[in-house]
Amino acid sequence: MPNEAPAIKAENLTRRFGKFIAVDHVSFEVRRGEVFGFLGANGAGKTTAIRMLCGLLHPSGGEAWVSGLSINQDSRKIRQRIGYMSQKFSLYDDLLVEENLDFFAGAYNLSVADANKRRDEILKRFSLEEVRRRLTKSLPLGWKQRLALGSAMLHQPEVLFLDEPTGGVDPIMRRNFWETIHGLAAQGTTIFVTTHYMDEAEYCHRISIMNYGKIIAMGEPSKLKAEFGLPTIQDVFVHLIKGA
């Protein structure tokens, strides 16, 4: 990875809901063009962390910067520079595939010419050209996920946040999805992805493992496996969670 200012940096990032601490003083950096995996079981704090980094949820404490912008001071500017794909399908079922892309192009304030160009590029890139005039609700889940990722990429964001993007998708489609993610990273896009599929960690340049709001391990998958003398990241994960 190039030695540049980090695309994402968090320092003691914290979020409380009453007495419950969902994210507990987490600190980390993500390099530009890196695929960074944020792993943990359901309820570990992954989605809360990603929502703070996207400027959608104000932290209770700490600070973070995305593309050099403070989440405490510049949340609106951050949302213009990032792409965000939530774990729940967030497009409009009653719109055509191309209408969804047109809608999000408008939301990102693209000019008509740029919107048309990017829409056609996304349709081609994700092999959606043949279904562009179909209602979105008629698509299989894997195709919907492709469309959701394409919509998040319309404005060519510097950083792409993916919150459990492959939930419910079959293994072949999941693998294809990750090939797309690596293609984007190779072109310079920073990918921050949350997942509870431990095998997907093997596709990341680096991962962090969260448990009860805290980061309990971080590093390259191969180095974490070597450190703990275990053959898979799932084994590492189970070992760490039991130890915690």
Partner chain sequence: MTSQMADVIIRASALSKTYSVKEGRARKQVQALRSFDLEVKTGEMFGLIGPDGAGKTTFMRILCGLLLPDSGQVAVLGFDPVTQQHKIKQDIGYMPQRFSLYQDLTVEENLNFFTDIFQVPRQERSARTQRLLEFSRLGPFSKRRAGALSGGMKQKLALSCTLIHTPKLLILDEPTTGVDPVSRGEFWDILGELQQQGVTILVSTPYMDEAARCDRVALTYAGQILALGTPDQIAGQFPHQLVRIFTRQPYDVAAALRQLEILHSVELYGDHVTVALDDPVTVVEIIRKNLDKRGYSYTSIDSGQADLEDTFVYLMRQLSQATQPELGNDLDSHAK
Second form
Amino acid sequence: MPNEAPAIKAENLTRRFGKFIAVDHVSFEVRRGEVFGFLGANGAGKTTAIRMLCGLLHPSGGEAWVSGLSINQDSRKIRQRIGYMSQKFSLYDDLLVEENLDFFAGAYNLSVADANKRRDEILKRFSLEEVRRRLTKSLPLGWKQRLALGSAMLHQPEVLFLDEPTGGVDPIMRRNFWETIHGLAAQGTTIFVTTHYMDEAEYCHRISIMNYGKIIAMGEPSKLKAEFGLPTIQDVFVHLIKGA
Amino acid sequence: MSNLISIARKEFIHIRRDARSLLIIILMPLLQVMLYGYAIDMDVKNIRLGILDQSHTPASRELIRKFTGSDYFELRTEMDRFSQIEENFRKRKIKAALVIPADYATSIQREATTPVQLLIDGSDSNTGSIVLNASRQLLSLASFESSAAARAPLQIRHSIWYNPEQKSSHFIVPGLIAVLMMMICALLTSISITREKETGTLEQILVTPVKPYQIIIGKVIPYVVLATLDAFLVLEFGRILFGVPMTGSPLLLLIFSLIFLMAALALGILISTVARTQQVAMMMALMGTMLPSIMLSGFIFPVASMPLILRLISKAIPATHFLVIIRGILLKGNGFLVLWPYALYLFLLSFVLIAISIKRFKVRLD
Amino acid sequence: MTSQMADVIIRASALSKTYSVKEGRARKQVQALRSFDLEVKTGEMFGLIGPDGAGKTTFMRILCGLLLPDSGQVAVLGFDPVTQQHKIKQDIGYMPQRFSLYQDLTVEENLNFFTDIFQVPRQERSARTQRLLEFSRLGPFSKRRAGALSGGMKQKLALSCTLIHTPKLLILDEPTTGVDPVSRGEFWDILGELQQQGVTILVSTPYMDEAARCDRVALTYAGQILALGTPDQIAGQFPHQLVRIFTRQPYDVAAALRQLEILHSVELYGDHVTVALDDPVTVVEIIRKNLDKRGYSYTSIDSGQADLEDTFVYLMRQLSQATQPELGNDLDSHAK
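Form predicted alone already given; the form predicted in complex with the partner chain follows:
Full assembly next; the chain just shown is listed first.
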């Protein structure tokens, strides 16, 4: 049963840059429909790990599977099944909202009929209909973020990678964003997300905390808090990183 | 003053750290001198010549010797049928064909005029007209010597001044200095100032006690040094590779070059006050300063043969005036008395441009 | 100068600033500040919080003399930052939001550059640079290029550069955005030390835990101040009773509770849902029944104290729904 298989599975995933080990024998599993928080200090190796999982970077060792496909062998196929959105919101500022969606639909090889249908669905779902003819750069940050998420969702990916998706976005927008994320997860999309906002970590079903390339803690936020006897994930995080 | 130095020092570090750009700045003069010096060689030499001699007389062979003995032509093939000429043109084997009629020897003795046919491949019009001129000279020489030796002991002596060997490299190298200086001063300066706008560091510097003119001058100093260095390199390469002379005063050249630098820098600074991003600054610098300096200054294309409107634009751009100055000093040995009006124009222009730039350079962000 | 005047280091009254922004083909007027009043006392740690576009950056830029207000008065250290900018430059340290230093210069070179342009006296230079390197714990990295530092270290270097001339007033625009919690903690420890030394700090932040560390906080929205006071005072402005429902299905519970009209607000957290309500005894009973009916489990329903973030989010939500319906949440579109 494909549904039984984990959406993401990493086994001893390792990446070296010269002598520097950015990701050091990292293993974890993410279930289908799970919101998995991938936390760590700046420079802990999160971005390197995400790039490997997205098939953008070859691992130096170990193996990982994303929706059942090996990152070592099927990195091309993986890209059709995943969505990726980063802090920088890789949108074209000088295109209209709908032109951005059309462009990404083309990039994911959607047929014209599918592209139009998906575009209209995305515009509706992410409440972008009223701004479809607006220049992307004229949108407030929170709206750009929704558009970036919509663009990453055009091809109905099974796994969505979000690399600090809420940087610089205000608290209300962040909340709305997280509810959207949970809505997607409830429908079966797997969410793999990094963030520096520890309050956001509380929204995740499970989190892992990474330091110097290694995962030093993993589990449900409530259980981690109970384990360390600390009131918030932020406290747990600071405790673990400082103690390391 | 110390502020100025610290900004200049920081700018030097930026340049030093950016190894690739630094390499380009140093290799550029050599590369340009080679490119323009060898590739755009406008001297016509060794034109591939085909000959159809229908006369086969000592007189005709004498004429052929005239052609093949000159530097202009190089005998590639002797033909015996007219149809071969077109064939050789098409195969690009020859660029010109000399046809000597069968009655050449007799006609030259008896008739007042003797027709000799010269066919030229006109697809390269530049070469074509030069071939025509060269042939005319050779033919007139030949006709004087053979037919009119007894009647008219006339001798044509021609000589060309200032660039006696008519070497285009002597003409191009001074122009290169102008173009390179324009590139470094206008292009690099405008990019380096807009970069600070883009990265947000300018916002930080504006709240320090540094004054805007200090920021500008401090940032510009390293590029003045680089541009002067490049000018020197071009002169040296030009001298070593092509023997470009230094007829006039090097000191005068240095002083007038600095005035030209000021104008170029002023243009760069003006661009950086308008452009918000490095990309825009680069486009503006390329279109607004580099292109006119190459196309309209008389660097390659003579200004005199341009339409009026372009001639007027040419008169306004700094490179045109600097070209007169630098060619004058290097090739003619012109002194201050001849060249001062051009330098004065450059000085006034840079003064006006700098005044506009400082007025436009914003201390605030809106 | 009266003692009251000496007490106030920043005084802004009725500040207004409008930008003209290009939107598609039309130009639109955006009011960044509308009649903005604020006083910051000497020695205070003052926090500015508010959503994107609330006017925080505009206000800070006006204080530094980088922008001119359209109308209103402003005094920084007793001087007008517009006409007397040169008098306060030596006393202000400003760290812009985008400030990322010169990436190709080393830590030491960056510091030296700012020592130069702030004209720090020659005999004091190395002592001050050393002290800042120690203070920011960047000593071991002094030869490293700024571009190769981690996010947290970059921010500490940027702060060090703005401290090189020992300013009396520090203006920091979102200095810790994108920095991990451990580095943020260290950064705020440094700010605490500076405040101990008598430096006044005006700082904007998107992190509520940071805002809670300030002496006073102003909550800004659409160019105006919405609430002002100590973090506790602002938290106390929550107008209703706050109840937290701990559950393993927070998303479903939140969606269900949104349909109850007696609730003033429903906010989703990771492991719980907070609701604002009046008359807890009756309403909690309604909530229980509703959740039981739908078969949603919950571990506990506690009434609690609203904190700074609860109040902030509540006030923002009210406003964004009232003034800018198009910015309202898009939750209903995919609630089950």
